[in-house]
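Take a look at this single chain in structure tokens; it is the form predicted on its own.
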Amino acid sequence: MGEKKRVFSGSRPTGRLHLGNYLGGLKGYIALQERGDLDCIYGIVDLHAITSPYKSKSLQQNIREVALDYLGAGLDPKKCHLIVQSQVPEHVELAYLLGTIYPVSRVEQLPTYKEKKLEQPDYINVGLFYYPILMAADILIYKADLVPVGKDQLPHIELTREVARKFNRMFPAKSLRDRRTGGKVFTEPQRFATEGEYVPSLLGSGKMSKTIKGSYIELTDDLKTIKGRLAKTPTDIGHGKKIPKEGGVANLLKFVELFMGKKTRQAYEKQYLGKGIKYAELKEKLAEAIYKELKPIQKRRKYFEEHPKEVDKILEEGRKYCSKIARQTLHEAKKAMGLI
């Protein structure tokens, strides 16, 4: 296993996962686990979830929901490892160590930090500011080579690469015989891009997000619910001289492409420029296409819902496996820094 390249990524347990999580993240996770030449670790990053307003009483249930969504979507514990972030405390200790070498000004420049401050003006906490450093630690603690995330996370991946470079430069560890990292404590990860990674919001602008009500379709939604959510998507009169590049119609056409194919999208575009689109009919067919893709996911998820001890065992095996790697990496980092 030591010779395999390693993969890490994770999802915040702030609610059930939606189509954006599936197409932008989970499909990439699954593609990587199926390759067979990679050591894949996928986390439920609960420490990141608590940087936004949340209800402590429902956090454990939210963590469970993401675990079920992971397994339902097709993550296979025989091919990858699933963990709950807070159960591997080395993430936090490494984050503190990395925080001592990274400038405050650089974190303040991150667009995601600026967006979060605007999104939750009454909840701007130190943890929120520290989020990118903890994310870097999540990746570096496993010396991950590949990180399947969306385009919006590119600044965070670059920050992680900067942290790795700076640490290796400041604290050389030539005595390490780790061929994966070339004798350095940390490797510089690369982003792994997935197809269909940007999934638009149902509201007509922005991307699908768990934190924006009405913007998403959950992986657990039935056909009736999907139809109801799509019915609220804003549209126009159904025809025009140009295909809209943004807004509700553009987003609907993107969904058609993702779930019904490019040829179907082109047919609807032809209708838009000609006799016009009947949106009720389009949304009906689109809802059926989305549900068709979600049905097998929901079937697998139901199995794990009915076998909770199996889920417990999967998460415990993941914790044991990941803890071993994390302890070794943390030891190397502390030794290089002179703490051991």
Second form
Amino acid sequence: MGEKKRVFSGSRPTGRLHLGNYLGGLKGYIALQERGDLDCIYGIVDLHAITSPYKSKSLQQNIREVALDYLGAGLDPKKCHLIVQSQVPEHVELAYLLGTIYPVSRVEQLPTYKEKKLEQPDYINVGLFYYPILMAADILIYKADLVPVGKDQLPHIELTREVARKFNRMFPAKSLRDRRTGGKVFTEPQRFATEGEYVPSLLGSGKMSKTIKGSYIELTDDLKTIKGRLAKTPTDIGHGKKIPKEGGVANLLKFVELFMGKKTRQAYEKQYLGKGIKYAELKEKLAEAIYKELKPIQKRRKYFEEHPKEVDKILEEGRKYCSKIARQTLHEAKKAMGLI
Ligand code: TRP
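I've shown you the form predicted on its own. Could you give me the structure of the form predicted in complex with tryptophan?
Then the entire complex follows, led off by the chain already shown.
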């Protein structure tokens, strides 16, 4: 198949996407799609979502929300392929095969796995343990070269590279004539870093996260909702000798920079060191700037909301395209392992 380098990334369908997902993830997806020299596949990774407590009744709806957020944000089905992970079951079969060559002890050491165990102590299931292997399979099944994800995902990318290397070493595929991988079954992917990938929480510490109430702004928020959310971010008396490096004010200034530009941020910093910032005013202007960026996204999203059949068609096209590649890779992997 094609000579183009391939891109894969995905988001878990845990509800609507927020500003952090947009700036840290989607903007990068779109930048890669626009290059034109890449074959981009973006997934809605439902099988990863079910490793954390969830409601089966809302899962289909949540998958749809992410598809709408993707399309609204500007992912263009003429320039990339969208898939729902569980609709290409080869991901799971490959994950199992990869699991057989990866040591338990290495997964146990992963910081992401340790964090999840702390986050959901009553839900430490085998699927959670398999999370990073399934993610490696998501990437390797398409022999993706580039993976746009945040820094927090680096350990997973490293694991993916390691699994690919180990597989290629253990199971050389002599007869394979895949120009993209130079005769090996798998490619070692690289993380593609995107700008503005760290989006702080509205609460003053940590990053914007769906699981932390009050920390995020959703892509579908209207101006009033955004104002309401910003109103709750913690501030101080408005002036001081030094610009705060962390906390509510630091994060507000970061948002000013992201949505109103560096110059505006500098102007506010000057005020902070001088006559003082009026936060009510700053928040008002910031809310407007954020809404301005979200408005065209919401308009596109609405179009697809009103044309559900078009969304179905886009996902079906993606499924067909991806199944073909996935079947081929799985066949190669099984052959190399002696299963065929
Ligand atoms: N673990 C990723 C996250 O939480 C989601 C994910 C699953 C993913 N499979 C992937 C990202 C494959 C990139 C490639 O953000």
